[in-house]
4 protein chains.
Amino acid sequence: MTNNHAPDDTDTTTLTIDEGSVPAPSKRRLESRRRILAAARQLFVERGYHGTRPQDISKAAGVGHGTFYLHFADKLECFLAFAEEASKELEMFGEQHHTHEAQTLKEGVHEILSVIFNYSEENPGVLAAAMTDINVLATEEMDMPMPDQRWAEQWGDNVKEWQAKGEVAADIDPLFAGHVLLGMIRQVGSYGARAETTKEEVLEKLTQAMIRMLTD
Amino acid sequence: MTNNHAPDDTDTTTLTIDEGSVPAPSKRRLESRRRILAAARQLFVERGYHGTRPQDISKAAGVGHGTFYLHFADKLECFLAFAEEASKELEMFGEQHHTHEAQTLKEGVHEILSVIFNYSEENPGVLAAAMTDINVLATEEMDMPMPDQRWAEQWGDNVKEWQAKGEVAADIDPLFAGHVLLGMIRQVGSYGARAETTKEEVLEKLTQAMIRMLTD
Amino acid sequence: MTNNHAPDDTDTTTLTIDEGSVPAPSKRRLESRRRILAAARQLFVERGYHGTRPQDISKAAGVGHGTFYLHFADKLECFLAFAEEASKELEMFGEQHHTHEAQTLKEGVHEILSVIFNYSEENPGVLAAAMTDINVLATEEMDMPMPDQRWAEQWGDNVKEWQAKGEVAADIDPLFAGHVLLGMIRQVGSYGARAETTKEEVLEKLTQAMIRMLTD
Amino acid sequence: MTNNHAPDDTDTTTLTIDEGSVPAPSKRRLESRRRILAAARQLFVERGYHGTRPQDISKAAGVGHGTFYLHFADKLECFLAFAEEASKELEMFGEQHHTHEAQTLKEGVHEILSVIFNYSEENPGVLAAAMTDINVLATEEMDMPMPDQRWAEQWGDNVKEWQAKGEVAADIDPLFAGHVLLGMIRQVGSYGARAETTKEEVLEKLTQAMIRMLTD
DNA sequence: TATGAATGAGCATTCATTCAT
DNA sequence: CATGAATGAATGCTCATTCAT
């Protein structure tokens, strides 16, 4: 699970001259792992975890089987990246989305919504699979935290904020209802699904719904 | 996947008055079903899924390779098994547990809510194996409605039913309701394992977000 | 292999009030076995031998699966007796249809030829699945005449009295013509399944073919 | 059961001038397969195709498990390559000591004969095991041509060839006598190998009767 | 840095046979 | 004499990972 590798080429910012430690990544270097991890994302997206094989990932990233292995200690950890990935694009889909600052509950909730059906919309499936809980992945270890951990923090922060300009009741435990809004996103993506409705019909629905849990 | 174990429905010629035509399963049949889906229980709880051999449930259960297969088609449909078993015996639990027909909203959610706690309290992990997302566990066939589908769609029939009392907003439709509850449900116990907080509380914070978020 | 099981029940003939030894076989026990040995001859035929599994010959017989072993050693002893029955009743449907002692070469080919063809006929697959060469059944052992052989050997004792009686060629070996005739034979059910022909052409094809071997 | 191992076939974006596009197999590669192919020849024909098992080959080839299906899809597979190499071996061998074009029909079986004889002597069991009927190894499927069907054929393309020439007799069907010469061929090699007899005499035997079968 | 052939422990499943009832 | 549940060694095959080139 270690990552003991070639350099971390996360940090693509460096521009000195080999200084002698930490060479900076290659452009094939970089080139490699951004068609591995589009492939498994594709992969992850459409079969699952199980359902996709390291060496399916490589074959579509048009790269060897053991390029795989230059870059990702294991398929975990293949996993992981695409999962830290699809969040960090959320994320950014949401900067780039965003609007104006101040906002009401019922514009913010609308508003973070909004950015995760749309981004679900471009990237179908993407959320869902990264998302998948991993202890139906690991059956050891497992200290790392889970993208799920994550994002339900992150509404129970949105929570707080809220609660602290007094738009959310006082008595509700903001990591709580982090973790409450979460679930009723993940459900909701089963309910879209099945059901014959619309995108939006769903997003008002749901808006609908968290306001009225967050509110008294 | 069909199960074509059970005990021969082939021509039966028998002149005796029909008296179920189907032999009753022997004793010895019926135990043995018994201790492999006791141990299929507890694996696929302790290590998930994919984390289970056959080969470990029998040996488990005490029986050979070859038994498991005598009663289960393949491991998928022994799993389903289990996922319909903790379904049914969630139910009986509720209805051991039910006390009075007519109930307020908070008194009908608090009390579905509590036997569900309690439940997952006397068998811990239960319920979150037998949500395992199926689509996670077959990439094909899966025509067979999933367990957690089936939990939604009784949610919304509570939903339903308070709604005609008067007791829920009219504006909410009732199916999405319920995929919304169960997914509270689901995640909320993501973050009783993790926060530090008793059953009780949780109890009471999820049936207070769960009735403000179904009235007006 | 060794037989040893109940009292040998081909001697159906004893009348004797059980004399001590060998105590006549039951009625029930010689239906027993009929009934595996149909149900074993359209399962060879329609899936081969190793096609074929004794639980499901017990269970197209409507016995249990432990009364195979109580009438057979084991797969293979039933597929030898299988192999015997159908040999046996081939002699006794020539005999049947025997029409003229003394006849002619021409005839008495034809005749022999036309037993097995109108057998074929009416026991579909029967003939070749008992002729499968045993060395694609048995990797060890193999003593025992295979059924190919005898039926080369009874070739060759016609070839030896046709030419007793002057209408074969003196300089041909019997016993190898007793095998180039069954592979003549063999190979022909081949050919008539793929080529669009009557079973009467290919009877007077192959007739004329072996006369015109035999003679000069 | 088509061979999707074999070296990529996927979108090669390669700017080169087509070589080949597919790029030529290693000679590792290529060794593996010869030396899997030479194991499960050994195999095929000392314990024949229901006697053999994958490990088997792969270990006697010195590979590991899965190596084997790194070349073949599965057994049978490997199988069918084993006899097709089975059946170039045997024209090659033909083309080798093929010695005068113009030759009687006499001439022409007897150097037939010839090459399958020497080669079966020079590669025993292997003409026998190759042609193992297919239909006892397959129950399904099966749209290729097999070995004994492309073989029949062939002698029928030779009696038409003689036909022509006219040495064989004008009533004779090309077709069905190539059936009825396979069947000769096959059967006399059990005769052969019971009978007491060398192969000169047994090839004299044969070249004989195919004669006389084909004249008038 | 990249490759892809090779690996072998591991997996789900089968089936000829046994034995308690 | 009959049953059918039980058995477990054996089978065909997979796949995450390694390593020589």
Contents of the next structure:
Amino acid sequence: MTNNHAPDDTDTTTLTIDEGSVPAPSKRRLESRRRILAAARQLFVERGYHGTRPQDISKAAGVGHGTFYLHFADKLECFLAFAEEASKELEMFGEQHHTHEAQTLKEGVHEILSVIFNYSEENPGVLAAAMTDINVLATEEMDMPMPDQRWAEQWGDNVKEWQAKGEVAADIDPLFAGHVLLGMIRQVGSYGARAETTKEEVLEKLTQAMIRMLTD
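Form predicted together with a further copy of the same chain done; form predicted on its own now:
This part shows the chain on its own.
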């Protein structure tokens, strides 16, 4: 059985203030976690969730198998950390590439989708992997928010803002609409990867479909 406390990842930080204080993670521990997440990202993209094992991640990261469990309780927790990282990257990407304040529903939807499509183009497969249906992964109730739930809620918040402006039907349930919109992105992303069509064409068609769903 592998020793879970690998010498190169032992946290040697000691308590320096009050007894019971939580020590800050050591640089080696932070570095090993970064390497594990980088390896997990690559494998989840290349092999998918079910095709990736914790020992595969450890090997790709160049750390002992026991080191994986110093950072994550299991593969699902590692996957959620990867998805959280991808979500934050997408948000930062959107902030950096935000061009102007959308004035209409079409502009708003198109702007959000453009960010998603452009991020996906620069980071192939990352969002597709992060959007894996979490319901088939979790075997018990999780305390951590699921990636698809958070993204659906973000779309729901956008729907509420559009409703306040009178651009979206008032009788639409924002959160339900958020899940529908997220599902459309997931399915169209798969279609776009297979179909011989340009990103611009897919973006335009998806924008139109979303607007019709929100206004009809």
